[in-house]
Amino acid sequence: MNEHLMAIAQDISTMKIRGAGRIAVAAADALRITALESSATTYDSFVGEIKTASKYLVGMRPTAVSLPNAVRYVLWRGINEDMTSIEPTRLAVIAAAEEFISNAKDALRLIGDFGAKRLLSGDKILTVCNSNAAIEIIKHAHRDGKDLEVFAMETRPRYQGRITAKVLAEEGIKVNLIIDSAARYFMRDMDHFITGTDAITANGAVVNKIGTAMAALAAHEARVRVMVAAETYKFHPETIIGELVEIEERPYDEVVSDDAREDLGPVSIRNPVFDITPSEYIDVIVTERGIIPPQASFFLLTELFGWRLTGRDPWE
């Protein structure tokens, strides 16, 4: 496979590459490589490349569907069955990358329009972990003249909410970073609860960071709105005909040393990556086309996937 693939793929797997936007946009940019860089002489052998890189890439990541949403979206406009010659596949496939990065770069822009004109000057804003969406929304409204106060969870134990607070206060906004466990404590003070995601269900449940359901409960009870800001590539096709969303385990040593687990003994270290919003613990998403609320999700995946789901994935 080609090295730059490789590379990618492996920045994936390690969160070297992270937040489900930036993971996408990372594998359309490795299928685009791949189509560059490929020395196939037919386009049976061509296709095999990109199918083969497709898949490798969408292992890396189980849960941020982000990822093989990119692939789908590259390989059904880059890919023709009815079509027989290489360079026009080759050029095909390399167009549809850019169209996909280039659109992901428009709706982020679009989400921070839409989502910043729900918030008012005065505004305290939670937020958890490192969504360019999210952070989209809240650098909007500080552009527009609204003074904001924003609450970083700082995530544990990649500590990506530390990120939102930097990218944030260099913006010139006001930024408290706070432990995960604090949440329900600063709650009762905050006006809005925002954050982004890695995938949402066709029930209009969120799948994202570890701590965002606590989070989200929290706000409920204390009746502060929660808005989800995704990309419409973040929402999970499969869920319409009843697949599960797979939650990622990452390695112990995230959480601990070596040192530390060897001074616990024999006690079992779980490292779940996500966790799962249910769809009436939040009030709205902001999505590129615009503002829904979370029991809109199922018309959303319908017209976006809904005619294209035949069980077998494009890269089979």
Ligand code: RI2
The other form holds:
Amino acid sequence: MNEHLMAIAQDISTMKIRGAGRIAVAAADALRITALESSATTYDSFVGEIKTASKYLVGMRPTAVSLPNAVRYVLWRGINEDMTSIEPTRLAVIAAAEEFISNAKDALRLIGDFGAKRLLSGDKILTVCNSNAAIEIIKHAHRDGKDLEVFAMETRPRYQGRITAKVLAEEGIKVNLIIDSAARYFMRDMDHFITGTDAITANGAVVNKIGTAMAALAAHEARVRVMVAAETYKFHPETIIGELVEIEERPYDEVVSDDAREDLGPVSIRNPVFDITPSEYIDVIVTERGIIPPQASFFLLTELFGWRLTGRDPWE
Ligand code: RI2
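Beyond the form predicted on its own, can we have the form predicted in complex with the named molecule?
Full assembly next; the chain just shown is listed first.
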């Protein structure tokens, strides 16, 4: 397999490349590089190489649907079974990957634009983890001259909330870093809870970093609006035919040190990375196609994927 592709896949697996959007863009880029550098001499061996690379990539992280969706985008547009010559196929795969990457960038800009309209000067905003899409909304509103204050949940165990806090503070936004369990304490002062997502299901449930569902429940109880920022490639096509979203569980050493592990003896350390927020706790999902209620997820999914929903994965 292409060594650049394997390095990118490794970075996705170890979370050196993380964040559902960045993972998707990195996967599309890995396929672009594979197509560009392939030394295959026949159409069949070229397609075989791209499919093997795709299958390998989608196995790197199980929950973020952005990863298989990015790969689907490239394969559906790049590989056409009617085409039998290698060079046009290589160019089509490269073009599809470049198109995905460019669309992803445009989507972020539009999400920022649409979501920012719902924020008012003086608003206090809770965030979780580190989401480019959520950050884009906050930054956009700030650049529009709105005076905002952010409360960033630190997001144990990997503390991605610190990245969010730093990035927004660098923009000149007032930011407070809080421990995750302080979310309810501060909730009464919040106007919005803004989050990104790794996958949205057909029934409008939002899969996101562990702790999101707890904060959304507290927001619901306190009548604080919950806004989810999501490019449309975060919608999960297979949930429409009943598939469940697999929740990734990562190693114990993200939670405790080896010394603490030993000290705890037979205690098992569990580290699920994502949780599921039901649609009842979500007010709006901000996509590049506009703002939708979570209940519209089914319709958006059928529009996005249509007949392809029950088809075989293009890397099979
Ligand atoms: P953007 C992240 O997952 C977080 O859960 C974040 O909310 C989500 O991806 C979406 O991020 P992880 O890769 O695509 O850190 O909005 O596990 O950047």
